[in-house]
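A lone chain, given as C-alpha cells: the form predicted alone.
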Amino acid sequence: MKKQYTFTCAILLAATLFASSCKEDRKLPIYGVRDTKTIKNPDGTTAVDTIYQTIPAFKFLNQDSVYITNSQFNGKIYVADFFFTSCTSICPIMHRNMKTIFEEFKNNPDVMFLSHTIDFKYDKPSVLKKYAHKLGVDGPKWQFAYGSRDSVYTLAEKSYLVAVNVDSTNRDGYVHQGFLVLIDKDRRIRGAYDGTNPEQVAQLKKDIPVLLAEYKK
C-alpha cells in the first residue's frame, strides 16, 4: 500500500482548507491513506481505481446505555471529536463550539455528531448522558459514545488520525488533540479543525455546506 498521508498533515490540514475558503463550486480534498488497483472494465481495457481510508465498524455505548454502530450515520456525514467529561482544558472549548456548529445543522436530517470519550475509567453512559443533557445536546442528533480504551483509542489514532492518550503528569489524567473531524457519508475523512479556534470552526461551518452539495449533484 502506497502511503499518501501522514499524521503529520492532520496538524496542517485546517488551515490548508481555510486558505482554499475562497474558491467557488470548490470540492472537498479527501484525507487519510490511500491505495490503489488496477481494475477490468467490461470492454476490456484497464484503469487505476483509488480505494481511500475509511472509518472502519465500531460498536460503543452511548449515552443512553444502547450501541450504537456504523449503522447510524449511514446516508449522514457527521463532525466526530474526542474527549473527556472531566476536562478542564480544551474541552469545554471544543464543545461550546461544536455546539454552535450542532445548532446551525440541527434540523438538517443529513448531519449527525460523534464525540467519543477517552476517559474508558469514569464516562460511562450514565455520566454522558449528564454531561449531553448539561450540554443541551441531549438526543439522536448528537451521540455521545464509551469504549473500552483499546478500542477508542486505536480508533482516534489509526482511523481519525487523532491523537490520545493517558498522562498521569497532566492534572486531568488524559491528553489529546482538539480536532473536529468532518467524515463524508462514505466514511471518509474531508477535513480536520481545530476546536478551539474561531477561524477554524467557522471554516468547518462553511465546508459541511460543500460537503452536503457534493452527493446532490
The other form holds:
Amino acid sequence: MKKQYTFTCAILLAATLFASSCKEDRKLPIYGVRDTKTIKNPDGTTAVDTIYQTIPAFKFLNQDSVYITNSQFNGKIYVADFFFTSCTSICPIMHRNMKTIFEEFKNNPDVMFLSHTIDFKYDKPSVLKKYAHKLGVDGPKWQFAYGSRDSVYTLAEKSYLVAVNVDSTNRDGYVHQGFLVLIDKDRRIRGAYDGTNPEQVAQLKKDIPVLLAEYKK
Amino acid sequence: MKRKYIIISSISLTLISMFYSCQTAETVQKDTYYVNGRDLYIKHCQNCHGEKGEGLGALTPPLTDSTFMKANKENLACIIKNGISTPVTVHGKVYEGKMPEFNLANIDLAQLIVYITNAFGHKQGMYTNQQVEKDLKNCK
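Given the form predicted alone above, I would also like to look at the protein as it appears in the form predicted together with its partner chain.
What follows is the entire complex, opening with the chain shown before.
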C-alpha cells in the first residue's frame, strides 16, 4: 500500500516537473545567415562569438513626409511587412489581420509596426497618409514607409527575406509575399508569419509577449 | 397498443418531414445560386469586403446596409462588372476610392448577387441571368 502511494507521488512529481519545464522560457528562434567572429576575452584567451543577421540602417519617408530611420525602432520590437495601397489581392487581408494585432498591443509602447510600400510610382507619402487614416491606424505606432525601388526591394529580399517584384502580367502590377516579419530589439529576425493565414497570425499574437519577456530579465 | 402508437407516430413524423422538405423549383435554384455565389464571393470579394461583409475601415464599404443593397440592386451587376470610382454612401458614411472591375460571366454575376443580397442579414430572394442582362444594358 505504502509502496503504491510513493509510486503515485513520484509519477505526479515527474509530470509536474515535465509540464513546467515545457512552459518555462520558450524562446523564439533567430533567423537569417550567421557568421562567427573570434573575440578576445579580458583574460587573454580567445573565444568564438556568433554574429546574427540584422536589419541594416535604412532611411525612408513616412506617411507624414518625415524621414524615419532605425532609431525610431530603438528599444522596440516591431512587425514589418511589404504591401501597396492599390493592391486588391492579399494586402487587404494582411492589413485586416495586422490591425487586430495592432489593436491588441495598442497600449504597449515596446511594440511597433512598419509597412513598406513596394509601389514606388504611386504610393507617395500623401497616399500612404490617406491609406493609414482610412485603415484607422494613423499615428506614430504604425509607420508607413516610402522609398526608392532599389532601397525597398533590396531591403525586402536581402534583409527581411520577403520576395517582392514588379510584374506587368499581374493585374495589380506587383507581386509579393504576405509575410509579417517579427524583428527584436537587436534588429534580428525572430519570426515570419503568413499574414493571410489566421492560424499564423494567432501564433504571432502569442509570440510577441514571448519575445518581450526575453528583455525583461 | 404501445407498438401501434409508435408506428403511427413514426409514420406521421416521416410524412411531416417529407412535406417540409419539399421545396419549390425556384427555392432549389435560389439555394444553388447562393452556394455558388458564396464560392465566387470568397474568391473575388472577401479580401476587401471581409468574411461577414463587414468591409475594411474606411477603405472598403461594408455590404451590410440593407437599404443601400435594396436601393442599388439594379446597379450591383454594373458595379461588379465595371468597377466604381465615384463615392458611395453606406450606413451614412461616404466611401471614396476605387473598386476594380471584375469581368465575370452573367451567370456568375447572378449567383454572386444572389449571395450578397441574401447573406449578411439581407433577404432579397432570387436574381436571374435575364435580370443581369437587362441591368447591364442600363449601366451608366
